[in-house]
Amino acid sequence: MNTIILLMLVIPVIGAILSGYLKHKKSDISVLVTSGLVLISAVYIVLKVFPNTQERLLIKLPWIEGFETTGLFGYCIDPLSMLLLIVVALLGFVVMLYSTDYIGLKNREHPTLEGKQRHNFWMMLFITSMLGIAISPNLLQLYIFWEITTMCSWALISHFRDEKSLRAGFKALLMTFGGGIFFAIAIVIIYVKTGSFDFSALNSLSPGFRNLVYFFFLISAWAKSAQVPFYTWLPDAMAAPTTVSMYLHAAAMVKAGVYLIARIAVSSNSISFSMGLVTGIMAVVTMLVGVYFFFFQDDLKRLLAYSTITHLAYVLLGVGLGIMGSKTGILGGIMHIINHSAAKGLLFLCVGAISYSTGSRSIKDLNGLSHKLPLVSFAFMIGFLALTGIPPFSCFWSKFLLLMGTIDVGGKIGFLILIPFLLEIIVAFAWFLRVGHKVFFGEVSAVSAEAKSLPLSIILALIVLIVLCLAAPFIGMPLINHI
């Protein structure tokens, strides 16, 4: 098992190096093969270990006091890490498949091959860093991979190297790195007070330090996952290629923040009710802010970005509910990681297919696309139904658990959380229904009339994620039941 896990981390690094060195089609082949091997490795590891947990520290630093026995670098494969591992590996393969044709001369929005090797290099490194986050056995190792994702996202958001892209990348770097400083301070406090980097070390802190450290982690997660008040970098990051946007929003980077808080919550049994309340209240505030900005978006990608902000708040809401005493709530929040990934990944790839085919992402310019791109129309509707929680699609199941979690908490607090949560669900459904109807139905607009057919790689990627919108709960439910 040690060898397989090591290979899973090394293979995408090799793929990154090869894809940066090789030209065009050879670069595409290298990322397809290596991301495919990563997916196979991840599935094998999950099937081999589940439903048990396997943890091992492989590297020790005996010259640092306290590391003689505890060690430092290794892996932890448990149901929570398995969940993120599947998301990272599966969506990583799908997005690399999609990118083989999306980034090219036939893309009407960005008809260029310039920087394709650079894109492939950083995407494969991004996959590596997210795999590292998923299997980290302690806070220090997670922090190292956490900052690698910051570097990768900076490079990828700035991909086109025009003023808009560079500003967006710089803004994302400042906000997420700023949040990472709080992460660093938190683990320093933990080590000084407990001599450990374990996730469960919070239990050994005094109540005052425990609340402070958890709050520092929360700030770091808010910045990484684009929550209020740090949310503004994510919509601007839509200056990146859609492949980057999809992986950034559906599987990587922003998922790292909510994963950190989920990991701490399930590893610690002594986080105070007040900290759970702060987590839940800020999640609800973020939902309302995100859904408010729906009404001002004409760019389909920016609309999806604000939707991502609200759905990451779902995960944090679930964690907050769990800290306040609802096991159902925290399981719903964790399950939403994979359910949202399927739906949002599909929607981003649909928007990418639209811009590839028409050269536009403008809601006002697109109309009647179902006549020209029937598969994209069908896929978008599946993604919309999955995202807004219509049964039997993915997000219904996690939203249902979250609603039950608010009822579990009960009292005035549960009621005050439930009302805005329901409001966000209703408004999001109505707005996405409106947008979908505008873009895909009615008379064909001039821009839509120019839509061209899609390549096989894009079609296959859409089909995989359509299936995942139905299959995600069947993958996620057994995992969360063993957390």
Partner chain sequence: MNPIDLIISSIIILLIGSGIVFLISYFRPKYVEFCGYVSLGFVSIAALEILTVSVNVFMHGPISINEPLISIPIMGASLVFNFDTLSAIFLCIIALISVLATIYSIKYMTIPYAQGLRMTGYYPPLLLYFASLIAVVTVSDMFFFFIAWEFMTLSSYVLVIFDRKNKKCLRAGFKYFLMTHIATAFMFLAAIILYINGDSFSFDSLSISLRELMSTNPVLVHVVLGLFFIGFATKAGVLPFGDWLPDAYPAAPGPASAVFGGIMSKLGVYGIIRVFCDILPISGFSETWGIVISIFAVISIFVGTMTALIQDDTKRLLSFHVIGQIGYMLLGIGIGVYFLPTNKVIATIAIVAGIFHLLNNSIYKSSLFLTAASIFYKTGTRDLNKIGGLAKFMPMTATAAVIASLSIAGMPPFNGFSSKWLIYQSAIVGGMKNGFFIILGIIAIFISVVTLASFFKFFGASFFGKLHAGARNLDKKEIPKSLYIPQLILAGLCILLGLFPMLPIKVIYSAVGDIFGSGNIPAIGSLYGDSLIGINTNFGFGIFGSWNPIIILAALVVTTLISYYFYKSGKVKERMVESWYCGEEHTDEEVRYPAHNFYLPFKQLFRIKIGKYEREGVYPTIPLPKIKFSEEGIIKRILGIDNWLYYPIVNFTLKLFKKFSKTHIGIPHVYLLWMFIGLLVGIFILYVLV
Second form
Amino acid sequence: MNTIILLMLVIPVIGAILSGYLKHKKSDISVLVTSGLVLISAVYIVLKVFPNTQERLLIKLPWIEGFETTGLFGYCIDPLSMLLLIVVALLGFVVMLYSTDYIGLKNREHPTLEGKQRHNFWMMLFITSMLGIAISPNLLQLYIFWEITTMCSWALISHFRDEKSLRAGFKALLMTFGGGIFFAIAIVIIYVKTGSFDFSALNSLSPGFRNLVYFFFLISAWAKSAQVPFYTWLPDAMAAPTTVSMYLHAAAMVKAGVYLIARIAVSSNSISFSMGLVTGIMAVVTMLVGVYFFFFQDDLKRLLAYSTITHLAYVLLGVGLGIMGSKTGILGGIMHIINHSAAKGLLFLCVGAISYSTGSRSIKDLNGLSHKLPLVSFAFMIGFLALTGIPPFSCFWSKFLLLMGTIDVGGKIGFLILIPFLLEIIVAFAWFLRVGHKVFFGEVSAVSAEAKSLPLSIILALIVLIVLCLAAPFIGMPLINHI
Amino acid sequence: MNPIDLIISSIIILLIGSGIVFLISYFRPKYVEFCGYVSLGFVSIAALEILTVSVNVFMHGPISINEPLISIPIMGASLVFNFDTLSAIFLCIIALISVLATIYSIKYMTIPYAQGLRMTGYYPPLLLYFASLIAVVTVSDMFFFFIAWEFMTLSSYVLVIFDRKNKKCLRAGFKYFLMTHIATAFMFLAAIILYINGDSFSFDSLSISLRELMSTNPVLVHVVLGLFFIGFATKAGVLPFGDWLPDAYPAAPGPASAVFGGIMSKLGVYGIIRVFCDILPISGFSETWGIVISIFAVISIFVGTMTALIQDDTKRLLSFHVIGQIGYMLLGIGIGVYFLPTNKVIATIAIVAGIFHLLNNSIYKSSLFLTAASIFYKTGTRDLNKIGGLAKFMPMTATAAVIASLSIAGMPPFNGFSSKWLIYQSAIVGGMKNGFFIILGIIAIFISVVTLASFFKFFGASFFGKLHAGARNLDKKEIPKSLYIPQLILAGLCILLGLFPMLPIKVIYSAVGDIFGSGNIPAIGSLYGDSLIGINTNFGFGIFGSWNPIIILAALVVTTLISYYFYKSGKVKERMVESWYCGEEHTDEEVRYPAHNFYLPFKQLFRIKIGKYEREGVYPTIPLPKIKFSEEGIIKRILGIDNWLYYPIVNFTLKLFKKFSKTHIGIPHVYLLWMFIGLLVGIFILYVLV
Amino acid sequence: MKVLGLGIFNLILAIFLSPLLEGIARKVVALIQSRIGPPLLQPYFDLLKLFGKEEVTNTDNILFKYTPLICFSSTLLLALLIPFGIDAPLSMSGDIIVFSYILIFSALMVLISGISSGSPYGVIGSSREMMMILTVEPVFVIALITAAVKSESLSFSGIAQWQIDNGLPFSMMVAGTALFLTILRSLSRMPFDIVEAETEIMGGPFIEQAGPKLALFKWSYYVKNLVFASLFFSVFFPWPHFDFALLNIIMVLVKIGVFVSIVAVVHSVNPRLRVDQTIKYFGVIIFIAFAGLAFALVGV
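Switch over from the form predicted on its own to the form predicted in complex with the partner chain, please.
What follows is the whole complex; the chain from before opens it.
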């Protein structure tokens, strides 16, 4: 088991180096093979370990005084980390498959091969770091990988190296790193007070410090997951290629923040009610803010980015509800991680396919695409239904659990959360339905009329995610049953 | 096979069929009729299976399976099926209408195909839709009920937006999906509130937790019931929640509208029956909500049908009648729910009447929608002003249309009359206990005449009168058999159920018995008399009603024979002449009396004019607001944290750095000076610290 | 057996007595207009003549051909549902709601014959007839329901029996007045002679009818005269009531004669109202009818 876990971490690094060196096709093949291997090993690990928990320290730090018993590196595979593991490995493979053709000369939005190796290199490195986060047994290791993802994010947002993307990358780096500082401070406080980096170390803190530390974690998660008040970097980060937007800024990296909070909430049972309330209220505020910005977006990707913001708030809302005493709430929040990844990933890939084939992402210009790209419109509608919670697609299940959690908390607080939550659900549904109608149905506009056909890799990636939109709850449900 | 396997396999067959038809129609778009035949195959197998189940239920009573198929412990949900007689009645309706609509589709869908529409958007969602219908009426767990329910919404939405280039259809689909989604959200809330107070989503345990809430938190009970009511009323098309219905039903292709009109809106009523009769324990709440249901019912009856009177579009006219007819069913059920705690006799008769009307309505309403589709098939238009005299070309369709129209208008001896008659009776007799219901009953009777007027216009303008000029060069052939045979079957059922009303009443009575427990309602003989051929209602305190279609019909036959004798007594000859226009020469076109001009003075009664606001009819359409947000709104400025917080901070910091960078001027002496100053500062700090 | 006997009695009454009533009405109108007027038996001669006349049609529509037949037979059916001094033959097979619907059904036959004739005048007449039904039906129904509520019975016999036992209440008086006006309309008498309106639309639905068909329509109107008169008297004013059936029958026949005369008087002294005027007129009447119902509900 140790070997496979280590291999899983090492393979993408090898892939990164290979793809950085090799040219064009060979680079593609190397990333495909390595990410495929990662997927296989991740699935193997999950099947092997589930439903138990496996934890081990591999490297300690005996040479630093005071750190003798502290683990530097190890792994902990429990249902929660399996959830993230599957998301990262599966979507990683899909996105690498997608990018083989997406970043190429036939892409009508960015018809260039320049920087493909760079893209592949950073993506593979990112997979490693994200896997590291998923299997981290303690806060220190998580923090280290956390900062690596920040770095990958910066490099990938600035991929095109024009003024806009450079600024966006810098902005993202500043904000997420700024949040990371709070993370570091929180770890230091914990270590100084308890002498341990464990997730459960929060339990042995005094209540005042516990709240403070939790709040610091919350700030860093807000920054990482683009929540109010740090949400502004995510829409700008859409300057990156769609593969990056999909993988880092919808499916995986932004999930790191909410994963951290979920992990802390699951492993320490003594966080105060007021902190749960802060988490929940801020999540609801984020939802409303995110939905408010829907109305101004003409760029499909920016629209999806704001939607991502609101959906990450769902996870935090679930965790907040869990801290306030609702078990269903927190399970719903955690399950939403995988459900949202499937749905939002599919939507991003659809938008990518649209821009690949038409060269445009503007809602105004596109119209009647379903006549030209039936598969993409089908996939988009499935993604939209999954995202807005129409049964039997993915997000419905977690949204339902969240609603149950909200009513479970009950009273004035439950009501206060419920109303904006419902409002968000309905407005988002209406807006996405409207956008879907506008873009895919109706008369064919000039831009849509020139749509080109799609390569096989993109179609395959879309089909995999359509299936995942249906299958995500079946993966998520047994996992959260054992948390 | 046991019933549960039959139901599951029918659902699975439809799902598989949907997939297969999707593949065929996607890869071979030209095989339009072939797709229809394949779908028909799957649908008829499924229909046979569910018919078997319902016959089984009719013979041996309700079947309940407590072993859950799927169980989701953290949601408290488990997939449990329960077939009581009410479900069986619905299964029968579904089996009948799904098969007929699919038969109808085979030929009909060649018309949309000729307009460039692909079958991928029609047959696959249609089969999914049938599957979800079966699930909705058999599942007895609220959670899975809602999943099936939303699936039904989803697949019907796909059917509504079938014509994807048509802006009107898209808008209708948008409105439909949005409104029903909101309604479903309400129902979810209600169900969750009950779940939190209990431990599972099954109907029984919801009922128990509702009973507990009644003593602890009565306000919450009203909230829950209100949410349920709004949710189901939206789907049923009860005004004002059913505003989407007149837009969405006409947008779907003909046979699909027939299925909508025949089944879907009735499922809203099914939900209301389940919640207010089955889940809600009999109590004071029943009285309150009985009145609420009745009031909304009568609003729908009045507004819906009055608006139908001024419509000139066939399908839109029928859609407004859907709203009106739903009102009749709910009126019966509302009266029944009101009287549940106080008078079981009136309650039972009223609820049975409501369900009976539901059964009748699904038969003639789908027939009428098929008529509208046939007219469209023949003439290519849905505008009543542009057609006329079609009886000459499609006599079979015309016959079926007249029978169905008379049924919906409640003319004896067709089936619509029997159920309406029972509803009126319960309203009048209920009104003797509570005068309020009499007003509702009178409105209902009056509107029944309006329905007649509206359908008189419908078949008068389309099948009789003079041909429209545009329709003159129509093919003289009758439409294909597969188009009019389904209608004739439905029309035959209209007559059959009209002549023998006791057969369905017996079945529906046992359905009501299943809901309340057969010991809790009066025996059937004491309610409807022992005769099988006619209904002799007995309301208990010396009030009897009687409607004996066979005897009345026999009397009519006798009187007809008498009048036929007189008619033929003169042995006169017949002579054909031209129409007489008072001596003036006219072409047929000049003397047409178009549909729009029917009942003008009456329609003008309902023209509202306040200042600039002018509107015909009583129907308050809710226009979707045009959402326009100004880019420079104050909220956006506040929420754009970048502009007032982050960018200023960053800019300030950058400026600060720039100022620092000015110290780097590249001359070694200056750096030495900095080092020296730094050293001094360091020493100073150390001095202070030590 | 009793039912059969009653049925034959009602039918004979309806078929053979009804033209006489029309004769009386014509005589009354003539008297008011200071004419001698046609003989009392003139309607019989009219019918005989029409049954022997050539049948001129302008359409081969099947409905056009058979609607007069069904109209007449359903009107006879009405006569079987109404008591003429003694029990109604079909009282156990249909109540007041059935009665009012069969009434509409017979009117519907006139309507269908109008639209299927293909003549624009016929269509206009049908449209008007439908509007009239729309206008009058609520008042008619409210009046009947008032009686039903007051007497707690849904059959004509039950209502009449209750009145004989308890006397005429105020609410039923109001309802009876409203009912009288609706009867004027249903018989197409002035001031509500809108559907046929010979001077405007030349007989409306009947414009293309000729020979036996026209005879059947005319006859069904005569029967309706009888039916409504009996409805009015047996439901709302059933006394004086005797224990001896024959006396009751004679009494009813006398009352019917009086009723027909009153209708004729109203008919001859009134002008025709326009459609919109009629609608407004009944808009007022309906409030009166509702007032009657309210009285019945509070027990007056």
